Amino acid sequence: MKVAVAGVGAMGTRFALKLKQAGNNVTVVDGWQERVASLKKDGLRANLDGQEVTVKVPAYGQWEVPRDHHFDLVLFFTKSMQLEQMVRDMLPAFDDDTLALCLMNGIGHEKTLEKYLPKERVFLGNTMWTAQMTRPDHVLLEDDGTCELSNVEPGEPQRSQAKELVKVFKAAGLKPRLLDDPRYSVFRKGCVNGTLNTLCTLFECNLTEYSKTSHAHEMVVKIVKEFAAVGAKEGVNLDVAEVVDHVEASYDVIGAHYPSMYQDLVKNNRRTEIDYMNGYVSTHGKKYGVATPYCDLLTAEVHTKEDLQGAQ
């Protein structure tokens, strides 16, 4: 399959390295020059489960992807906040058959590319998968995974192709599972992310560290109980004690992680996908009458967390 993968990040990363390894024919498209210029000097790099590993890919600016090129998929792993730029600028080489697979953390992205795209060729998912990115020209590739994803309009030809997707993902190792509505999956998720992503940046601490604390068990109940009433509101009906298990059972799994949240702001001093995680639930609470106080307080502290350190 021949293979975009728009966004070079930690994850993107992953994604693009394993596909290659797998026979691909992979891409890597960023927007970030320091780590434009590291892919074409060097291509990907990383410690893939304690072995460093370095394989070659045509690479490309966001601003300079060529019009001529054909692609099977464009798989987009860029922060939340960059999508809509990203889809923009990877329009010309989309063909009239390229599918669209976003994986990333957030809620709401297929809304995004349906602006651009037909919805018959939009794919939704999430990955389980943990990175990060050491240097803008290595990434640290550890701990196991999975990834979900599916189709968002139903029927065929999309079904087949989200099998097809299945299929290529397997072969390269990333242990996807074929979803049933993967609203509920990018939902249920997202619980993952406004939990442990918000609250290890808020408290500056890992899975395990947040997990001992007096209080860890109540935020995440309120958290996830706040998603799920709004997630109701848009027909993705959340098992509460379910997602709750689900939550706390990183912190076996995972728990030395600090989450991709952490990284950007409290080791690398950037701007955060807030308003993707918790934040989605503030707003939309507040658009259908639904309370929310500790998303809208989670996302009012992050983003004054961020201005405070002047972060960018």
Given for the second form:
2 protein chains.
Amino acid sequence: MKVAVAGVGAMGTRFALKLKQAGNNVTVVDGWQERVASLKKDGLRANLDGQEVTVKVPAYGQWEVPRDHHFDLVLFFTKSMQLEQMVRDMLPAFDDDTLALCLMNGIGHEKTLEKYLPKERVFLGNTMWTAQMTRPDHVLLEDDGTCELSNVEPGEPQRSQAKELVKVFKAAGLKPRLLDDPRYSVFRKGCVNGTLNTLCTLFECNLTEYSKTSHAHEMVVKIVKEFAAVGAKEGVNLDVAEVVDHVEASYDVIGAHYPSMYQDLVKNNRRTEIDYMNGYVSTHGKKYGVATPYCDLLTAEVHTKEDLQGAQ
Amino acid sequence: MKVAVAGVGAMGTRFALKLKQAGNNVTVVDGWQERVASLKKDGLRANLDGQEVTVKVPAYGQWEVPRDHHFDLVLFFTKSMQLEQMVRDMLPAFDDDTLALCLMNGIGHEKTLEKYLPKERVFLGNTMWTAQMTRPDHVLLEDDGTCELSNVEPGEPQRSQAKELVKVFKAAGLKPRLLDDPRYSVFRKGCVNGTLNTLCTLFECNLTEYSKTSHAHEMVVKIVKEFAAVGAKEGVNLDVAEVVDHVEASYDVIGAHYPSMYQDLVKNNRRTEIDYMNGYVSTHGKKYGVATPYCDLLTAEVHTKEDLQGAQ
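Which structure goes with the form predicted together with another copy of the chain, now that we have seen the form predicted on its own?
Up next: the whole complex, starting with the chain shown before.
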């Protein structure tokens, strides 16, 4: 399959690398000049499960997206706030049958894609893989993970195309699962982010450290309930107990991990994706008349931390 | 006036020092062994408005409170969670006419005093002075401040006694004000603590730094509203707009100050008084059926930070 990975930070690198290693034709695009320079010079460099790997792939800046390539799939892995610009910059690379897949953290990205692309070609999901940028030219890929995806618009040929994507990702060892309802999955993953990403960032700790604190469970439950209340207004009916279990199962699987929001704000002093996580619940709660005080306060708190640090 | 200051941390030292300098007979009592040793050896040592001062006063450990002294007033300045034990340990020093005054941070301390002393001899208020322990044997006293107090039980002779205390404190330059309703004042001060102490501790910043963040006002308003809702159930009717102005006026007056909770947790890794601030609102909100999600979450967050740091 001919794949463009649009956004090759930590997670984009994992997917680009695994897809390339499995024999797909992979091109990468990024918006960060220093990163693009390193990609062009050295390719994708990573520590993958303990081994240093370097994989050469065609690399482009977001400002020089090639118009003469045909891609079967564009896989978006930017930061949430950069998605819309990336979609716009990638449009010249889309043919009539190019599919768009977004597995990024955050709720509501399918709406951004649907502004520019027919809904039938939009695919959505999420990933529980971890990834960490150690330098502009190097990514750390450890821990086990999975991913999930589905067509956004029901029917054919979208369903078969989703199955085909699952097949390709499976062959690449990315442990994909075909979803029935991608928005359920995105909200469910949103609960993981809206609890663990947000709290570990505020407290500057990893998952295991957070899990051992005396109010950990209570806060997770309260936050998940707010995601569920807003989800219900959008036709997504989360099973709160199941989702809480899912969130807390992370403690064992990736306990030593510092979530991406922590990496953004604490490590790299970059503004976070909070507006697409708890912030989504907060703004949409207001829209639907649903009280979401925990998400309101957590969103304000993360922005306060950004302000105090002068995050960029 | 013959005064025992029970608890001579940072703020107790300010009051003991000022009262002593104004010619009162001052004795100090503390529960921290290292502090007591230094008080016995060197007296009260402080930097008071830029000048180093040392004032000798009789000093006792909480475990050796003298039974043969008559005190006109016992002024309590412990940490909230240490108050009850201090009251019990100070009981031998109380005669039938000894008054008890509590100007400590936190809501509900009068109930602790009333468990052991007749309500007519309990006086309550708060202070907006700042103080900071720099070492076990030294306190930094800068900034301008005020204090407020009143009898808890209406009527005579309590009202006259409250006026007498105001007179003594005024002569000592402590800028006291006689209150009509001490609980209004305690709740109002509770709003200062429940916003600025709590948030500056979570974000590890001072008041000025916090004041410049984009969500500062919004968070203050939400928290004050919860204090007001719980206060109303206890017959204390806060004027939310006035209290928010009062909280935010601190930015100019003591902006460079790191609140006492910050000093406790961030600087000295000690557990905080959160349960007597936002935690009071949270537990009493539950009791009265009033939703207090901001105070619930903030209380949980401060405890999480204590847990993560292994605060003692």
